[in-house]
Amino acid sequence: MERIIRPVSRQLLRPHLRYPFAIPPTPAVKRLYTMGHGRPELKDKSLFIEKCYINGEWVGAQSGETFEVHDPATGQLIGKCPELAASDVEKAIQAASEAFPSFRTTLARERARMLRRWYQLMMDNAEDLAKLITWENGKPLADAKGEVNYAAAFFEWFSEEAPRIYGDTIPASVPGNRVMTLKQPVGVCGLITPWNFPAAMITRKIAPALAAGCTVVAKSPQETPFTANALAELAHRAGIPKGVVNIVTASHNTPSVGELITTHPDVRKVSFTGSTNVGRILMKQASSTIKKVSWELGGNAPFIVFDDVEDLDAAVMGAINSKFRSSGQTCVCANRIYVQKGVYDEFAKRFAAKVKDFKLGLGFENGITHGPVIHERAVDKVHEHVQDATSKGAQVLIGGKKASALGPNFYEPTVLAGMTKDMLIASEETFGPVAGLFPFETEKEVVELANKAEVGLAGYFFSGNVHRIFRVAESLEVGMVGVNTGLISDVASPFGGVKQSGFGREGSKYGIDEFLTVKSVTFGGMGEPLQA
């Protein structure tokens, strides 16, 4: 018999309801969900899968268990996933040890032909996999139309990297010696993904895995599952063989799940993205058995405007994109936004009126900017940042608090002034909408502020110094600096950080070096002379 396991911090609403709200929904909403019959109508419904994808088939969990997923947005049941066990799991990491032999010998060519299939059937169906997207995670359509864009983006990237893996030829130190290299996949790999961004995480991770002749157990998110199963399907339609991707999902299992990946002998590289506290756990459980692995943790990213700034609305829009982009949960979100006293004033004035045209509301209305946050634990987070900075002196220019009236995942896109260093913002990750201006006099404080976090993902700065430039990009100690945007996400360019942000990079040329290992090769007594 199934058994359905209810996450404590759902709540469960009433079955007897028309429209399975929280609250009473919009008149737009309300039509979309009548012809969905409760749910967004998808172009293909068998991309709506409630189960685990291991060795090429769709399973559940041996003992029948299963948890719940909730729209955020309207408290809605979307569906049930399997709660996998380390046993559930146990089998996925066979599956990918026993197609790892037959994988790694494809041709690089074949393998580049699988992830362009791959990357054509996302893009084909790149509506449904953005409903998808909405529907778990919140965000705005337009807003998940982006990132099925930019995750399929990494398919077609390395399946034009997989056949350029290149070793060297290596003069020898040693008469008669020639040395070569050899770059050859790591082995089975586990990827470990966050809810943020539920389709570009996994491909970010997949596809050089894949490229480079990995196989793969990825453990998708609790929160927003149905994404990565969404892709596992198109990856069997592409004609990726059995054994290759495996997607599992579990909840309340997730850190013996975790504790597995990390640990087992046949998993040779795990590759996390998430919390930094989460990181470290891991990398203490990885450890027993010395596995190569990369993480991408948490951030608190500076964005510091100067007052030689040569076009101040172009800062204001790129502290806009920076911090606001999905509700400010992403780790490169501007976290702290530092201004330059010349032009503090004028900054927050257009600052705080471009966010009071924002509108807050459900992913599918039609001209809403901003969505839910994933749960209220993060609103609660978020609330508390706000409280205390207000209690220390800041002043609340826009927002400020909940909005109940759409639903307990709202929170008013909120900017506060007369930031100082002793506010919880100055120094923990947020991971919600609110934006925290500091004032600030002279490059040299700024830059010990930027660099005062235990993190170091990204940083911002607008200047249009060329001096000031390459000055403040070389000392901020960030894995990736934006120099007059607010954008810096890009399949050509290295994602990573520095300090507790982590190590290894994604995405670039560099990505698929993650998954590989260098052999080197010496032929000994190739010195002899001409044969006459």
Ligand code: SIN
Second form
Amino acid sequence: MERIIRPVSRQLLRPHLRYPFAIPPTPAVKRLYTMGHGRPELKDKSLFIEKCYINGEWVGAQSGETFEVHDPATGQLIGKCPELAASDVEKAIQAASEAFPSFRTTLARERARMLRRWYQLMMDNAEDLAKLITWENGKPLADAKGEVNYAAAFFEWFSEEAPRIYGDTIPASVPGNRVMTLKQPVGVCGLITPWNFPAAMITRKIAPALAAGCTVVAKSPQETPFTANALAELAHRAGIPKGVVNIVTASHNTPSVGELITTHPDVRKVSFTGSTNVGRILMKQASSTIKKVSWELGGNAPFIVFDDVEDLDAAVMGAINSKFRSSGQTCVCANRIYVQKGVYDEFAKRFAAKVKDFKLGLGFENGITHGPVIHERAVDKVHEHVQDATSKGAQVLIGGKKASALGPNFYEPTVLAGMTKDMLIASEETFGPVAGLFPFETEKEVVELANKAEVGLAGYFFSGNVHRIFRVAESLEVGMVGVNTGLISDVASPFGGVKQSGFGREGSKYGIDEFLTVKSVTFGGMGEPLQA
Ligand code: SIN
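Please give the other form, namely the form predicted in complex with ligand SIN, since only the form predicted alone has been shown so far.
All chains and molecules follow, beginning with the one already shown.
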């Protein structure tokens, strides 16, 4: 995306803090830009790396090409990363292939120790990692710190799973036979990750892969490559052998890099988190070599509040947490908030009051609760959803506009009431800070509406009736249900969807299975009696 640099006052603003967008800033914004929102100071400056990590070394593209990464809050240049071509990534796959035979035979306990050391290094460098996340993703620093803990937890969790990869002994149905199973690493894994959790989406895939004994080539997102690079540096310090973890970057070459990863015969497994549309393309490509795949794709989560809710304030907070986490940019964010008629007006009033208290701004500033969205395309989509809803009769309770005074990537946290099923938000994931409140009458009606979506990642509801809780939890066509909570993400809980939200599970005791194959071993001629 091209950005126009037009500083407003060279005297007023320090040179590296010039307002970089085309729209002239308001006095409030000028103040923010002069308050020091520039390059964050890292305690360990060597964690900021403008290269790729291949075969244990920091390298650039053979072509020498790079791409620019910009702070979504200010538009300032953060740095540049190598624009790898498929031929560069081929080297990473080769490194991972060469490292695999010896890594697969390391003792599980040794792999556990590596992951534990990586976990500890993440915790020791949590502040710097959080700064990198806020810088390149825009989320408030407190949220970024939360993400670092969440991300590191996958290393801790899978360090504990690695030594517990048990097979079975199976009673055979053929006389004289004995059957057992071995669980073995699938091989080289291609991991393709998104920008909304620059640390956690990478660790959630790498941790189980390494625990299983696989080696990896991870393609980090073009918007947020620096957090991934810092993680690679920490992998190096944790003593993870060369070639086991490779992190590659690309921007306009992303489609050809993705194609290589999904078609290369030496890559045995691909794990992807991203949109359903890209998932469809990658799945087609991966079919050429019949790879094992797991896809975590888009959602359009229903969030239902029934009249029999025990604590309406808790439901309001649940909806706030679910809808506005990361400014609405998670796959599990509530997208359609259905509220039963008896509590609708009161819920809408309390919900809008909470959103009014949000502080929108630059993620490094104190007290900011919500940052920008990732780029202008995201703002445009949010605005399109709002305009579509209002043109069809929805009322704006709060927000409803671009917050252009802060910069082109800011959108006012928005609450819309009087939503109906013909509006875009009813069928499309907004992935931004807009909450649409849909009134409904009956349980049957709302479950049908919730299940109308082609996707099925997360779903939430608030109710105080235990019979209803079981009925509705069992009826929602989603991979994850939150009952009386709006936050379900937890390393211990299986994460994944059904329908066009994909398949496979991440985290939890199931996550490691995605990186293992089950081999049965049958022993014949074993049924002889004891020898006299
Ligand atoms: C996602 O948006 O894909 C992940 C969200 C989470 O782990 O909570």
